[in-house]
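What follows is one chain in structure tokens, specifically the form predicted on its own.
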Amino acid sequence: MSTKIRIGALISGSGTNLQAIINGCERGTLSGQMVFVGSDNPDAAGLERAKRSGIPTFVVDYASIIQKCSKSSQKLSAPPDFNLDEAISKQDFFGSKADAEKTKFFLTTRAIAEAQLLSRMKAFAYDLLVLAGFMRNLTPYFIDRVNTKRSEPRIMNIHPSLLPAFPGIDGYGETFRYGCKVGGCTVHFIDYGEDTGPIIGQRAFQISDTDTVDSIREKGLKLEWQLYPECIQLYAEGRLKTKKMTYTSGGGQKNERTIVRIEPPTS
């Protein structure tokens, strides 16, 4: 049995998703109300879908916080509960060879540009954060404040490939330069690292000789539009529980792996 969740929405672009979720709690195959869209781009073309159905929106303009951060001379002001050590040894999306200054000011600008989200967040009552094409990553100071019990994940991603393959911004572009003969989507929640979160649905198709980026795209993107709200549905029904898995590899070493268990409905 499901309950009408509230869901909250970041996004940076057209906010194609963010439709596809919308439609859902308006038709009400989706158990859920969306009670904010925010967005890192004062520009974003999903802003205006979210106002056309009476959907409180905020932006954030990050690429303002972090151009006034880089011409600062001053010691860069991050939030009080800003705690740059324990950033560092959490986060999993740059190397150990990473420059080291570089690495402090990505996470001390990024927690600077989140304490602002999270400040306009505040101001509404959310059970599931949703990314629609949220071309930010996001830091341990922003998800450790959302996912406040680490065993109960509330941020879902979508991507345009099928992870752990081609991770970061082009999926649907690298999976076609690769070659690959199938392509598709995957909907994770967030996690440490960069589309590396524990997987909750994916979805598949086709690739021919003749298929280009932009019909991959299409595919891609259709298949998108009917995983998400299915995902997040699931979410609304209580029945997506995280759960460690340990292995063994072939060499007799044992590993642990995080996944996501889908519980059969309730009656």
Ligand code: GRF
The other form holds:
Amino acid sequence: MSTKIRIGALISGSGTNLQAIINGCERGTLSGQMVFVGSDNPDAAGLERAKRSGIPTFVVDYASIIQKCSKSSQKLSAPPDFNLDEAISKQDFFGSKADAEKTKFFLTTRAIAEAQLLSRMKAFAYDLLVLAGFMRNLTPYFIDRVNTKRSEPRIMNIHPSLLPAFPGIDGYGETFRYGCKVGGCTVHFIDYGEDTGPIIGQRAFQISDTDTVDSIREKGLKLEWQLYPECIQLYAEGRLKTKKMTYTSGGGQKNERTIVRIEPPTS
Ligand code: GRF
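Instead of the form predicted on its own shown above, give the structure for the form predicted in complex with the ligand, please.
Following is the full complex, with the preceding chain placed first.
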């Protein structure tokens, strides 16, 4: 068994994935210790789950920050170390044709909230940050301050679809509406786009004609609760290596792709 890693989590809602990770830590199937749980939503039920296990919690209320910033009377006061041009050039949420004011508002308001998250997180030493149903996109401002070593990403997310299909907030709903025969979930590292980072693990399930959105979500969540702790355990064992690989396409053109290689266990 590897040494225990210190895990921080961000949540927005019910926290069933958070619970699966806490359970893994408590039962010893996961070599980790949950050191904090933060939420953008003061009413997230997952906060109670953390408290029950004696894990420190905090809230940065995104909705009220964004609402305050929307009032024209209130000037946006970005963090002093925030560089808007840098954030615009790195972000991958909006294309070059996007409304400039909208992009600026998004990146600035999120950086204001993210600076508060970072300041709360500063109180805790952590090795890995897991997003467990955290329904906010993190911007380059936040990501660069957590991923201090460029080649070693340390923010993981779980997404309710087989990426790259159906990024965004309603993976299971979109899987259902599209009439897919297979659904699934994906654990990946975070990058500057929406659900675009390098994939660590995926799990799939069959969908039949009689399935509903609810039954699809139920099947998916059951797999999420297995997959997320397993991927975190691979991280704890130091077995996840993010690599840029080149390949040659049909026309002989050289391209690059990023993969997460799972190294064999040592010993
Ligand atoms: C999960 O389906 C997860 O994939 C998605 O949000 C949902 C969170 O559920 N990102 P819970 O809060 O872990 O119960």
